[in-house]
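Only one chain is given next, in structure tokens, and it is the form predicted on its own.
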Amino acid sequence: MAQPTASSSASERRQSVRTGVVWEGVRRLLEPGDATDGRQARIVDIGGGTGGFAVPLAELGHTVQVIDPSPDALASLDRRAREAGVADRVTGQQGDLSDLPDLADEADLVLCHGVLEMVDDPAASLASIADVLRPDGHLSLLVAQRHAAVVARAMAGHFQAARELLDDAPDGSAGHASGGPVGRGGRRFTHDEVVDLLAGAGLHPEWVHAVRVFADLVPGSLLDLEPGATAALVELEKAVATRPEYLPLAAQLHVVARR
């Protein structure tokens, strides 16, 4: 994905802002001595819409195989890898992560970026995606992140909110290991809760990053306006990615794991 210039439109500036992050993530694993070897890997992304990841990972040489249950992203998946000229390493099929044991073999990496949240069993779903990852594959998954969820609903008001959010899993038990029942926005997950559903999944995770910390708290006006504000943020986001103290303050975590 390329980096922000002044030439980006807004829309472009905000999203490498809440992508930036994953995205080095996921490219790091696909270095050459990691985890393919430098090789071709073939790619499983769930959720994967019209291609914001599939593309750019295909333009690396990679194939990706995206499912989605929307026929208009896919068809705008379809579009956009033409346009790019990525076509023959990007298909998409229609379904979602239930769908997920009869559509997809064998994958160097999955993407599950934003799904776990909306699924009825989170622990299931990720026992899927084990099932087919090859031995030493990896998932990149992203949930939304608890503790900031609360802070957020509490500073626009929604003080009941919060605390309903808050009282998920007071003690580690009413949300532990599920993040807690699917709400209107989809469930939260804590960093343990996320590390506790992969172990049960026979999935380990490598690392975990934090992700927008900064992002939602920042003006949009100040991104559109300012002279580099975008890349300066980004930067900032990438420095604090890795720091644990910070993962609290998240609006996602990004957790890579290996089976």
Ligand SMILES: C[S@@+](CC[C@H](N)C(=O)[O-])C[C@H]1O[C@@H](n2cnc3c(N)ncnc32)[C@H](O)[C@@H]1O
Contents of the next structure:
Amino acid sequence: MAQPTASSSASERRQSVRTGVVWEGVRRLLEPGDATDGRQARIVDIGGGTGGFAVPLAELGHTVQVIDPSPDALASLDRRAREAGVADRVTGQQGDLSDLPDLADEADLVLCHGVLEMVDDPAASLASIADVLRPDGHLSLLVAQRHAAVVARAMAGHFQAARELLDDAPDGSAGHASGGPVGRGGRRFTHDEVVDLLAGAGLHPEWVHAVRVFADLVPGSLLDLEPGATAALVELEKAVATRPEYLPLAAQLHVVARR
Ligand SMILES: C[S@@+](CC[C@H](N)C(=O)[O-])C[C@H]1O[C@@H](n2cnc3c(N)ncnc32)[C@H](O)[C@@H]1O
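Please give the corresponding structure for the form predicted in complex with this ligand, as opposed to the form predicted on its own shown earlier.
Entire complex below, previous chain first.
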């Protein structure tokens, strides 16, 4: 995945701020001496969309199966993989997280980034993921974090929305009796809720990183106009990612768990 440079476009710079910490965490799992010991890994990217992670992972030599309900996203994935010359290592398949065990082969690593927020039953979804992971395989889970979302709504003047989000639980037990997705952006999770959900699925968290602690608070114009600002912000995000005191401020939590 490209690092921000002076010649990067504005959208590439923003993307590097949003994904820098997560990409570094995923890459670490695939290094020699780590989960797959540097060999070619079998990766399933559930809800992998247009291949923002799948294609760079295939460029590293791994095989990636993307499963996503959106035909448009899968068409973009296909185009992106061909342009990058990795079409032989990336497969796209239309499908839903709830059907994962029927769709995926055994995997060394499952990515589930930005999807748990939208499913009907997060606990059952994590159990499906555990089903396709090989013993000692890893899950890379990226979820929206509730406390930062409450602050963001309050700062935007949406006080009622902030108040409602405050008491939502991922199983819908507070405020959303239907258990359906919460709000336009889907569910939000706290660190403890994610850890409990993972434990319920028989998955063992190895580490949790804070993602986008500052990225959403910094005006885009600052990154566009100030030379070097994006690279400095990416470094700052990496520096706070591993500090537990910043977890409640993070827009997202990146959790890596082992089966
Ligand atoms: C926020 S995007 C994240 C895309 C990608 N994982 C990333 O991090 O860039 C959510 C993706 O999840 C997919 N999705 C939504 N509901 C899903 C479900 N029930 N099962 C699997 N994927 C789903 C959407 O089509 C979309 O591509």
